[in-house]
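In the form predicted alone, a lone chain appears below as structure tokens.
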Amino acid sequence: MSLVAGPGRGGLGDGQFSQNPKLCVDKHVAYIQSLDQRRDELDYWLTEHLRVSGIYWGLTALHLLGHPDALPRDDLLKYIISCFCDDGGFGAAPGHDSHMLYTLSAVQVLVTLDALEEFEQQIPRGKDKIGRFIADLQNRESGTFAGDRWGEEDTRFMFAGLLALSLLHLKHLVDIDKCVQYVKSCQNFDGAYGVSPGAESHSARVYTCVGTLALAGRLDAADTDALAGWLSERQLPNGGLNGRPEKLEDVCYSWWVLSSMAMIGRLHWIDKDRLTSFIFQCQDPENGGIADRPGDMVDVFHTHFGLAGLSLLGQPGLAEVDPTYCMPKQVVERVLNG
């Protein structure tokens, strides 16, 4: 799955937005299908370090668009398995070192494809190996996680580890109480969360921390009203959302902010109509894809998170997304109840 930006741009070519915008479903499907056909472009190879996550973003977007079979399932599965490492994790591409973020993306793809059984046929006890890789990255003193064997710790890795373990029914392998304690230590005076204790509040880090609390069944640990107030202030006059004060709007925060507000039951604190209009202005109505903001080049990352945000907003024609797992709700329910 190529992460090459473009070729289209968000908004109409003349800079004027349609008075009656609509979701360009067929265009977005065709755009995602075309991504792996751009192998003659330098950027295709410069983004190899994101390949597995790119597959997750594209596949999830297609499921939300109602076209789950638009990409060749067997080819996707073969590629994901080729990224499996001897230590039990997944790299971003074949031959890359394993990392927590790509391990989560790989698990999400396997689950979405309903391919865990096939995975274990090729990798005996594969789920247990993944579980052990993740569990070994938990700092048993602080409760947080490293992203890989090199040791960098980040709330992203803690959330990613718990999310993957949840999908594999292996959360018992880690100390969840310690995770909750660490999230509490990352909470700031404004009710929001940073990447580590004392770090600046940031919308994406809020998602990882609130998501961790949701997976732990401890949303009661959040200062709900203060947090929702901070998140609601991320909406700018043009309807878009930003990651922190004094920053520009970006379509990806349509996910980070909305998902957090959905998990704490405060989704109604955002002006849904204005945000929907902003996201529509960021899509390319001719070539498909969604950009970070109007006028910029589209890419699969923002296409995925823009569609996920629209799903949370109840956009007609989109499948329902789970606000914690960032996967089609139907898929999550099948896995967790299976």
Second form
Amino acid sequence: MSLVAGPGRGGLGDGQFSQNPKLCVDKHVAYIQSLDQRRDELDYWLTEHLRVSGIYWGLTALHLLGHPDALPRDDLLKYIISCFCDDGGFGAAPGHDSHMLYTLSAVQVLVTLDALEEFEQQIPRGKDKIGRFIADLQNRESGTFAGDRWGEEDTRFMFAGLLALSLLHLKHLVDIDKCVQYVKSCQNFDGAYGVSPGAESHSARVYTCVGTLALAGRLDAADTDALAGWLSERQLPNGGLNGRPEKLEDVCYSWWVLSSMAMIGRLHWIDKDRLTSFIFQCQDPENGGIADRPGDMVDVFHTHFGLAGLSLLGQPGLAEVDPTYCMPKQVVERVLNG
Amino acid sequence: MGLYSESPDWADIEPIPQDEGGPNPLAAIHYSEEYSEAMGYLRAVMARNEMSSRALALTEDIIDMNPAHYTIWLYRAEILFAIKADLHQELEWLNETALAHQKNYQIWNHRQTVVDRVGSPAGEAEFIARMFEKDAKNYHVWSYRQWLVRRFDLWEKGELEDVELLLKHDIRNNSAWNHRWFIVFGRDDSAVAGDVIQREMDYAKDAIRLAPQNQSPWNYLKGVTRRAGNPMSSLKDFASEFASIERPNEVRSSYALDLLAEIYSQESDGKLDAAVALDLLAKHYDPIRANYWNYRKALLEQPATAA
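Since we've got the form predicted alone here, give me the form predicted together with its partner chain too.
All chains and molecules follow, beginning with the one already shown.
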């Protein structure tokens, strides 16, 4: 999966924006398929450190678009397994060190492909190894997680760890009460959350904190109305959402903000029609793909988060997405109830 | 042929080619040769865990081409400490790398590791000022700055003065407002002196008078009020400077109207006034959030509301 931006841009080719744009399902499917074949560009290699996440973004987007089999399953599975490291984690590409973020992406892809059994056939006790890798990265004093053996801590890694463990039915390996305590310590005077105690509130960090509370079954620990009020203030007059006060809108915040609001039951505080129209304007209607904002280059990251946001908004023609797991709801239900 | 394959310094190393893992499809790989060659040598020296100045130089070369390659940073830090490299020189190089790659994550953890080892924050304030010239809201820089404050006990070493300068330049810089809160209230949970509370209230009020439709100082003002244990009604006169339900066409700040609605809703006979303020917000001053304002209005109907 290539993470190369472009070639298209959001909006129409001549810089004009359609007044009544539609969701370009087939174009997006073709766009994601084409990414798998763009290995002759330097950027393909410069984005190697994100490859496994790129596969997760592309595959999830295809599921939401109703084309779950548009990429070759065997190739994806082989690639994911080739990123598995002896320490129990996954690197972003073969030969890269294990990291929490890519371990989560790999688990999400394995689950989406319904391939955990095949994974264990090749890596005996593979699920337990992953569980150990994640659990060892928890700071047992503060509750938060490091991303790798280097020790950088970030609420992203805490949420990623819990999410992967939940998909593997291994949440009991970590101290969940401590995670909840840590999230509480990241709450700011405006009701929202930053990346660490004292850090500025930021929509993407809000998603990781609220997601952690959701996985812990402790959404009661959030100050729901203050938090949702702050989140709803992220919507700008053009319909798009930003990450912090006085910053520009960006399609990826359609996910961080909406998913958080969905988890705490306040999604309807966003003006749905205006946000939908903003995301539509970010599509390249000719070659597919979604950009961060109209006029910019499309890429798989914004394509995925734009579609996931539209799915939460109930867009017809898209499969339902789970707001916590950021995976097709059907897949999440299969793995959690199965 | 390339930089490494022709160099006598690297003659003993056999580069390891990229393993793409899965079956290799279709398009011919045609990676920029320079990057491809350097990566081949990197894989080889990492495989033997070589700690040397040539390996350090190699990581620098690759980071210049691709700073987001997280595995290289860890290796670089290990080499630095193993060969006892000059860490001040490392910081000089990091300054330029950070300035050239504003959105990169890995640089900051590396810098933290190095500065922690150096044991002094000398020069960091100047570097941060240079970063802020490019983007005074860079989230990585602000997080790093908080780490510096805690690590080197810089709470009273010019942080507040610096925040004031940044806010003078851009009163809407929410990151600077957050840092102000961190410096004044974030040190510990102990009670903050009354004169400090008063100073912070006055500071936020002055900022609001300069630009009434600015979310950050309103959030700050409400935060200070709560932190001091004062009721929101203590802000009623101030909020009334910017909005009044008697003069619905002259509202200068939707945040003032929002606050007035909250204050009215807590008054025993204020429900009707609160509803008027919330209607104004839903219909005229912030219609994109009409559902939120209507929710607040619905709460007024419930007994013992806490809007």
